[in-house]
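A single chain comes next, written as structure tokens; it is the form predicted on its own.
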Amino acid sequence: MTEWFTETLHDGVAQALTMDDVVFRERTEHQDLVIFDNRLFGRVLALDGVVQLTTGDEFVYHEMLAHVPILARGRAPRVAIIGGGDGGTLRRVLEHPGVTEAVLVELDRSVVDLSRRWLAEVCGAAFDDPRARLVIADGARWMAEAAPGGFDVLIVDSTDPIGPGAVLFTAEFYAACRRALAPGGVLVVQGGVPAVQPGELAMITGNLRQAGFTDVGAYLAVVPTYYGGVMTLGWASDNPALRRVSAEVLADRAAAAGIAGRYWTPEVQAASFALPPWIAEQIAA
């Protein structure tokens, strides 16, 4: 009899995957992880019940994680990953050869060990970069420790709020990667899911200017296997011009930089800060 995966994250909704193959099932340190393979979405890998990605589309929140706040900046030498673990964000912020320092600050180790062995098509060879530094880590007290304007660029890959994951969306957290950034600097952040999360936006961005960030925002990317389909990326800067960059300027950007996406192209990135009404009214005014 087939086993199904069935996340039940969203009150009144579910998903289900087939686990046509178990590949390791463990309870760590901090959380329930598993790693299946599904016949249509390839290898996925699940925290908490929750499906964190899968082979079939994770190209997508990666390369929007890291490729939209570099090449808006321009020139990103600094760059922290909280979170991550996986490896994909990584992977994707050293394919800029601007990049000198890229450090991934992750929770749990065993997320870390276990992508390397099983989900090598997503981390590639990121982690043996000598340009990668992996912080076994709390990552919010991490920021709160790190030098001040130390960073061009900071990604939050989160898990969702709940758990170990939901002091990375306090007011607190993104006061500590605000002074953790350079001037000029930009701080992404994994958004959620609009229409399944509809409360969530707001709280990001409301935190995210409590924080002191004078530019906030959110740009959109989709991936199928997140339900609902279209997330959020909040984003905040205290430079209104990086959200405005235009697809001929990333373009060429990109080209003397090699990035080439399967997702993000220079017109992706520039009309992903187009929001539909119905989610830019979930941005905190």
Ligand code: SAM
Given for the second form:
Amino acid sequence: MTEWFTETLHDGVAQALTMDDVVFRERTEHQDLVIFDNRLFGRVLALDGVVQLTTGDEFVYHEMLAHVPILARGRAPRVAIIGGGDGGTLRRVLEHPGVTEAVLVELDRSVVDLSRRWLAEVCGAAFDDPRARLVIADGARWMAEAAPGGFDVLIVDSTDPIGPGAVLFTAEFYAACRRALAPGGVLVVQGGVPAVQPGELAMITGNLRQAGFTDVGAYLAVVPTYYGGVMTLGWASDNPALRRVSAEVLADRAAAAGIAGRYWTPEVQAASFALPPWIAEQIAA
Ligand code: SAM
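Any chance you could show the form predicted together with this ligand after that form predicted on its own?
Entire complex below, previous chain first.
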């Protein structure tokens, strides 16, 4: 009999995937982890009953989290990723030859170890890159002690705002991120799926403003297994020009860096900041 993985993250709806082969299951020190194969989306990683990635659509999320802020900034030698223990974002960050240091701060060592073993195609050789540094720690605690102005781009590749990921959505954490950014640096955050996570984008953007960022917004991507339609990625900086970089300039920067995406293109990046009114109105003024 087919076993189903049923995600009940959202009130009133559920997403179900067949577990055609259960590859690994463990209660780690921090969360319930399962890795399974699904006939449509490939290999799936789920934490605490919530899909984190599938090999079938991870490229959308990871390309948009990594390439958009780095190419908007133009020059981003120092990058930190909070969460993202699967290494998918790290891999895309390290595709940029201008990145000299990429720190990945993950709470749960098991996610890193098991992803490297069972989801190797997602991280590739990223963890072995001499520019990568892995820190096993709570991202909020680590950020509170980060050197001021030490990063050009910060990427919050977190679980949802429940459980261990909740601290990564607070104004206090965002204020620590702002301190850790160089002038004109960019913070991007996993911002949820607005149709099924009402209030989340308003909470995130409100907290980013409370943290002192003067340019706060969001951009969009469609990740099929983040159920509910278009997802938002939160954006914060003190330089409003960075989310208006033209497709032509982005194309030149991407060509110079040798970046080519399966979802990301210069035109997709430029267009991803165009928000339909029902989403734009959720961004706290
Ligand atoms: N793309 C995914 C999503 O939107 O569902 C997130 C993927 S990534 C696997 C999320 C990671 O954040 C997990 O490995 C989890 O252990 C990590 N995480 C959760 N809370 C954290 C915290 N406070 N500090 C650092 N990492 C954390």
